[in-house]
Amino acid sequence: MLGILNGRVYDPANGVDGQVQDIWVQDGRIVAADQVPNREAAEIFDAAGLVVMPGGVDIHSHIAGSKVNAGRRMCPEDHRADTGAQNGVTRSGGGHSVPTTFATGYHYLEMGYTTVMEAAMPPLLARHTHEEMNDVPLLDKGAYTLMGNNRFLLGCLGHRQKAKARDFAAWLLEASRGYAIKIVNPGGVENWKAGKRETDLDDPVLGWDATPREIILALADISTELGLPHGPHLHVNRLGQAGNASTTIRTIEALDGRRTHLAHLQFASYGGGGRHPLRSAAAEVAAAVNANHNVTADIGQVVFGPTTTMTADGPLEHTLHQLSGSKWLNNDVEEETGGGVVPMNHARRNTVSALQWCIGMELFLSLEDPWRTFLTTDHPNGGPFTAYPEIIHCLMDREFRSQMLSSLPDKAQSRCGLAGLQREYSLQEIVIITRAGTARALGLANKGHLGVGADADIAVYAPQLNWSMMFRRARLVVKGGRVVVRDGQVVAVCPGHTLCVTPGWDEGILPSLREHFEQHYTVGFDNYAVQDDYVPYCEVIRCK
């Protein structure tokens, strides 16, 4: 039993905006004060003068799986940047942009985050992803299952077999122990394997009677039919390309009310192209998102410094390799997806990197609804998740943001509208974009708030004028009712849960699936699905 007393509570899901309240915890849940039978026996933490909020919920991060591990192997210099520290409770582990599994859990918890979603899991490599997620201590986590370039699905869509496509998506989620449908450059990765560099929304997918538009709409409809807690998580076509804002806006229009989450929107909000220089199209993209309430988005904010880019969008990584001259890794996941890894340096004096920083900030300040706008760096693509406190500082302090902007190249400043935006986020809005809103978008009814019955995931901070310092180290973090961080130091370690869904599917699909595996896969059908042993702390989230 635990009581966090006299704190200034921010709990937007329950309409609490800085009121002084007591929070009581019993058996891993938030309970009402009158449900605590013996307060004298409770552990008490006096939070007078401190800020209390739900534990952070990161909707999009790359923390586990084959490409993450490849990034660790490719960049030994990244580990020298943060060698980690042990305190008798924690284990060794470090890394700056691609931390080890242990360091990932510790660093998130130190900042007050308690739930993190792995943003792209190839089903064929799901065991590896789950093994690494199990190795990440403390955090609850789930993974989005990649489907946008899956050849079995493309065959279903090409033959207009909608019911079969739905049952396959449901089976694939269950087989991979995934949480949501992930779509990356739909059709574009498959086209790149056939030699086509860039694929737009209505280009044909070579060898299949389908287009990216049809893939997106089909999977959005399937997500709704299956009642998945989170809508399809979409990495749009032409990501990172000058002029891609037109594709993003047409994609939003094509969705026509279908629930969808747009991942790392900053990388999809570029104007220019051809003979015209790269510029911000954040205002146009923000207007489209503002007008379509079916859409949520995380930003993918760029932060300055070295990082390691990684994505299932193989052609994008090849382009980055050509532009940067940096080392490059590419892989083809048979029948399902692709991917790549390229180390990058987002340099402050580089016009493109500076403009990317500006575009992310411009989106944050132009998107009107914080309940549909979420803080991410697309870790580690835009930069490491440990930069979240600095981003929060920029959002809450107009003067600090202006100083950052004035330090950037004139070309970057002149090609965006950031200088004219005066908005400052309130602390309540920060709680929404890092906790309450992300939990709601993920359909996690017991997370992101401090109401009775919620998971007792709680973060307590000491208020400071420097918002970066405030959010860099939590004074207290409670995970599942257990105190795991005190004064910014991990003091206890326990495993987190793996969040997954089991939407149900028609077993009549099995014969055609088995035949497909026998003809095309190097892995036998009976050896494909993730067994229970790989998810020992599984928590199934109910589909509606």
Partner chain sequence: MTRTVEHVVCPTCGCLCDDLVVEVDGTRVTQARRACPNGRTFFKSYDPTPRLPRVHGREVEWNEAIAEAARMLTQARSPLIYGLSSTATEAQRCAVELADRLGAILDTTSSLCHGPAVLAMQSVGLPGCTLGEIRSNADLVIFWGCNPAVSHPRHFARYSLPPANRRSRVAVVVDVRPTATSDIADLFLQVEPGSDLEILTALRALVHARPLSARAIGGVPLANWEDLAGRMKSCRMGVVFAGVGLTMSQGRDLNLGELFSLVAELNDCTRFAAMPMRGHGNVAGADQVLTWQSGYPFAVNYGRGFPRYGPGEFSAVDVLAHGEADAALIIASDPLAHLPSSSAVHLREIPVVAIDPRESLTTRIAQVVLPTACYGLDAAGTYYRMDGVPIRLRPVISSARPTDEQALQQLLDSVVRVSAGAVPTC
Contents of the next structure:
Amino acid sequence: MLGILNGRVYDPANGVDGQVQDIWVQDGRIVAADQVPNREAAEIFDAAGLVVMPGGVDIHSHIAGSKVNAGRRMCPEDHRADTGAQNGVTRSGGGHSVPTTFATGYHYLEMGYTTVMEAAMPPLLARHTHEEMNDVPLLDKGAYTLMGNNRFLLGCLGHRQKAKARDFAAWLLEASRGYAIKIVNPGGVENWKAGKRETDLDDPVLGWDATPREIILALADISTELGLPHGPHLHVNRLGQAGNASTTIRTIEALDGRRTHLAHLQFASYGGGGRHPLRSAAAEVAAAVNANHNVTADIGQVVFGPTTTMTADGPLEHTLHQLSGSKWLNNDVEEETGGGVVPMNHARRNTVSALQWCIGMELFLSLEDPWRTFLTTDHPNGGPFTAYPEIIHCLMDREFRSQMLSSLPDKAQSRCGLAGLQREYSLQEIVIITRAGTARALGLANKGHLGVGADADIAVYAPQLNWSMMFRRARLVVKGGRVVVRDGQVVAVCPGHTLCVTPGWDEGILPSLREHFEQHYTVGFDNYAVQDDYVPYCEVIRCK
Amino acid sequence: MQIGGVEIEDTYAEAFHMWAARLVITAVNGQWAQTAAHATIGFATSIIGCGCEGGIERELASTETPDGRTGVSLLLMTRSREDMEKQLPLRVGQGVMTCATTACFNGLDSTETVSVGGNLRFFGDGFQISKLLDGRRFWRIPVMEGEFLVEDRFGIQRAVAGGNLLILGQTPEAALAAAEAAVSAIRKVNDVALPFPGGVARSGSKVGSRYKFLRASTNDAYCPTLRPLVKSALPEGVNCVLEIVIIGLTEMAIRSAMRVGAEAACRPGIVRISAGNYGGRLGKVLIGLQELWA
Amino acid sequence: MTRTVEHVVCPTCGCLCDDLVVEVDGTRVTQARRACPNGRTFFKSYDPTPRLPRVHGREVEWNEAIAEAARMLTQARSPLIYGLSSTATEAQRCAVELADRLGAILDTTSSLCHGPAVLAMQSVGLPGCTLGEIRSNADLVIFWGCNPAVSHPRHFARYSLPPANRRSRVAVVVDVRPTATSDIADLFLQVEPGSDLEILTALRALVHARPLSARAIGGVPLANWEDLAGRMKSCRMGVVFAGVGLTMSQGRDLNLGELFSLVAELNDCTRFAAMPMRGHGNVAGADQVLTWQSGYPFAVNYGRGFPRYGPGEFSAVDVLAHGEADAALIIASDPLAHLPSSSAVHLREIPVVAIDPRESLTTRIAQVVLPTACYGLDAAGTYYRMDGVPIRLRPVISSARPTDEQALQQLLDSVVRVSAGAVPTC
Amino acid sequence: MSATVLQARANLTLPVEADSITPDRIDGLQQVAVGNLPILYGREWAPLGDLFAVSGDGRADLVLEGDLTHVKRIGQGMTRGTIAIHGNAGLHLGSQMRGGEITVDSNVGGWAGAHMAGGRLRIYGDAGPMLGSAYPGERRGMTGGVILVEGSAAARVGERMRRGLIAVGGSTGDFPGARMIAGSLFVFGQLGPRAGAGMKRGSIVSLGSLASGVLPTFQYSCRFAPGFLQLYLRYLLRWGMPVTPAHLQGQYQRYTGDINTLGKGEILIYDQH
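The structure above corresponds to the form predicted alone; please provide the structure of the form predicted in complex with the partner chain.
Entire complex below, previous chain first.
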């Protein structure tokens, strides 16, 4: 039993905007004051003068799984200077852009985040993702199951077997213990495996009777039909390429009302291309998103400094390797997807990096509906998640932002529209783009708000001289009703939940699935699905 | 006052501040080093027409050079830093880099530097190699003969130009002999150089002319042929005047050079040792002749 | 009474074949169908009879052995934890936590065999894929310094040279002597020992049509290398399996780095992958666990309270050779049999705790021996295949012994209790 | 000049990490304070005074005595002052040092001068592997300073070196100057095999013999007397390296490579004939 009293509460989902209120917690949930039988016995935290909001919900972050670990393993130089010692409560660990599992959990919690979604899980390697997520303490997490280049699915689409495709997707979500359908460069990774470098929305997928457009629309429809809480999480074609904004806009138009989340939109909002230099097309992309209410987006903001890029978009990492000359790890996953890792330095004086920073900011400020706009860095691609406080500072403080802008190369400043944008985010809007909105987009009814019945995931901050200092370390974090962070330090650890969906599927697909596995997979069908042992703290989120 | 019967006029040389660099050119032997040196400062007599003034300071033994070969040390002076940034790469590039067997090093320790090798390296067309040793950067520029080695940056410092002596002789022979004696005496002084051919200038100049386009013209007051036509500065019996112009890293060095030069020039057949000035209007450094022995 | 268990995973080597059909009579495996000779021996030789732990050669109760092991480890100033290649990730996770809480040095057998491949990957990256990509798509398969016919007998059939598309692919072997693998190859290039780096650099040059003046490299005429480079560039998908012939020969990680660079560059014109041919069943899992918990795959020192990486310094071989450990916990490995004698000798001079299902040279000299169940036989757990695919092992017989994980968890609890009063202070 | 003297109390066999032993740390400290500096002994912190007898008056200059084979990281990151070691030194000696000077009477372990950025490291005995090189994953190793070894150096001297000078009086193990980005490596004894593998730029100068031929990706360019060598050889001579008049007057064969990486590196081989 816990009472957080007299805090200024920001709970946009329930229309609370900075009013002083008391929050009561019992058995891991938020309860009404009059439901607390024995208030005298409760632990009381006096939040007078402090800011109270729901725990953060990150909709897109790479925190666990084979390519995250490949990034850790390939880059010892990333960890050398960033270390945290064990102290009896916490485990040791570290890493700047790819922290160890424990450090990932602690750092998120210290910033007041309590739920994080791992953005790309190859089904064949799902056990790995879950093993790591079980070593990420405290956080609730889910993982998005990669499907955009799955050959069984491509076969179904090619044969116009929509029902079979739907059952397969449902089966795969369950088999991998996934949370949502993830689409990465649909058809493009499969094409890359066949030797084709770049794939646009209507290019054929070599060897299959399907196009990226068809894959996206089918998976969007399947998400809706299955009633998935979060519907397809899309990393569009031609990500990271100059001139890709046209692909992004055509993709949004193609969706035609289908509920879809666009991942790390910044990397998909580039103008220029061909003989023309890279420039911002944030305004055009933002206009398309603003006009299509079926679409949500996270930004994938770039922050300056060294980081490690990683994605299931194998061809993209190969291109980055060719451009940067940095070391390159690739991992094509049979029948399903690809994956690559390349370390990168987003240097402030580099025109491209600077422009990427500007484009992200421009998107933040041009997307009109905070309920459909979410804060991410596509950790660690744009930069580590530990930079969120600094990004919040940029969004809330126009002066700070323009100082940043003026320190960038002239070419970057002149090829974007950021200088003309005066908007400043309110604190309530920040709560929406980091918590309330992400929880809603994820279909997590018990998260992202402080109403009665919500999970008691609560973050309390002390107002500071600047916003980034305030958000760097929470004064108090409550996770599932337990106080786990005090004064920015983890003081208690417990496992978090693994969020899964069980949409249900028709067993009629099993014979052809079994046959497919026997022909193409090196793991037997009976050994493929993730066993219960890997999700000891499973929380099933109901489909609609 | 008089030295050896020669009058030392009570006048002063009017010197002025410039920026100086010191180049050390080495080569397979002294002859090639001299050749490169002459190519580099051969056309650096007067700031008026050459963009810089320069001269050989002295020859260097193999124990005195960075690469253990015989060499030559040069001084080069310009009015401004910017001029130095133009002149040094130009002259080293054309005078030294082209000359067989040579290498070129900075000879002046200074916090102020200009880029020389750093500019010339581009001649290497991407094949140039940088070497950093003991805080000094060198460039190895591939050339048909092998490699041209040149230091990246050369120190520059404020220095003095315009030290001078006028030797007023009874005959051309006497004046020339006195001038030669002065030159060889001055060449033993450190930190100075004589920019004019053979160390001697016969065409001393005054500021301005009757032609608008010309900033300097012949020093008519000392031209024996014009004695009746102008306000001549020449005493009776003087039929020839030669000038020794001295540049130096310090005023002290110039003073030493003027003193030993004047002493050497005080020979039979010389009437007077004078010095050139512009009435104190141009230079900040006024060196009284008689003070040299004070 | 005989039972039959299907879809059984064989944990013997990095192949992790998961299609075995195992017959069990009581507590003994009588048949391991589809298993290779190595796998058959593994399954059939196992005796799951419960055994008591030993302390200084004396059989004792489990708790007493744990207490003694905890005492030995906590009293050490520089304890080493080593092994982990033949145990499940569940146990590996406990072992890493134990190292973390103790401030120990932690190393896996990886540092001895494929550690150089990790160093190479940290230097230049590694273009790879899962084995199924190779099975379905490769048309050029190169075995370099490895002999899977003996070390990974089912590798050909299941992954690299499946009979169904054997005709459509070319198998090349590069090795210093003929082997059972070179016998089945389409092309065998027998090279001089220690010439791998020269050959690989030459191949990189040839792939880019850069001129070479040497007429022969590694004892093989340049024309043969030109031919191989041509095949590499023109194949649809190629793969190189790198064996200990590359990692253990002169050059080690630089050999592998050259190979990975070559393969990376080949991806500019076609599709190519490289894969270290990892031996022990779960050495890949040990890499993974240690990496996600510490950031580093092997040779980690927790002495400062946080992990530090030191291949060549914190690798067991070096720690022992320099006498820099004063106690050792050996898990599922037999360093006395496998480490060079210069390192092994130190193990005889310090207190050793061994956790292993089987007796070995190391358990014979250990002061404390904790006999555990065997993953894949009488314990369930996770193993990672050589390509990083995690598979859950199915136990085929019921266990009467604790698992490595349980033993380590007890040891961990005991160590935390013992050292609670004496936390190292700065 | 007086110095702070640290005398190892006993034969240290377990690893000791002595990164607190730098002139920067002890400058101005009194004897007692020096003795209280923390030093990692195995997995436990101990006061320096437990392991070393401290004498001297707390000057920045340090003298270390005793067998320090297992004492690692001495002088790590130092920026000034001097450390004189009378005996062997352990791994990572002077790693990441930026200034000052370390001298060692006898042998040192691996990674001496790794990631060194400035200053001077003088080793009168032999050096272990990875002298002046890079830690795993890093793009660059040594970025400045001078390392002079009178004895031999083990494998992989100057790996990924970006700038600076390493001179080895004796021989080297294999892969000297591998993956060099720039800088200079002089070897007076036998140059180990696979010199310059993967080098982009930089100079490897062999003044003695060769363990084997150059890699196939190095190509002969010419025989000449490089002018810059005169500067380096004279510099090394001043520091007591075994430069002979023949080295100064000699001709050198130039090989360029590694063509797989950039090809602008060179191996200069003193031509005995």
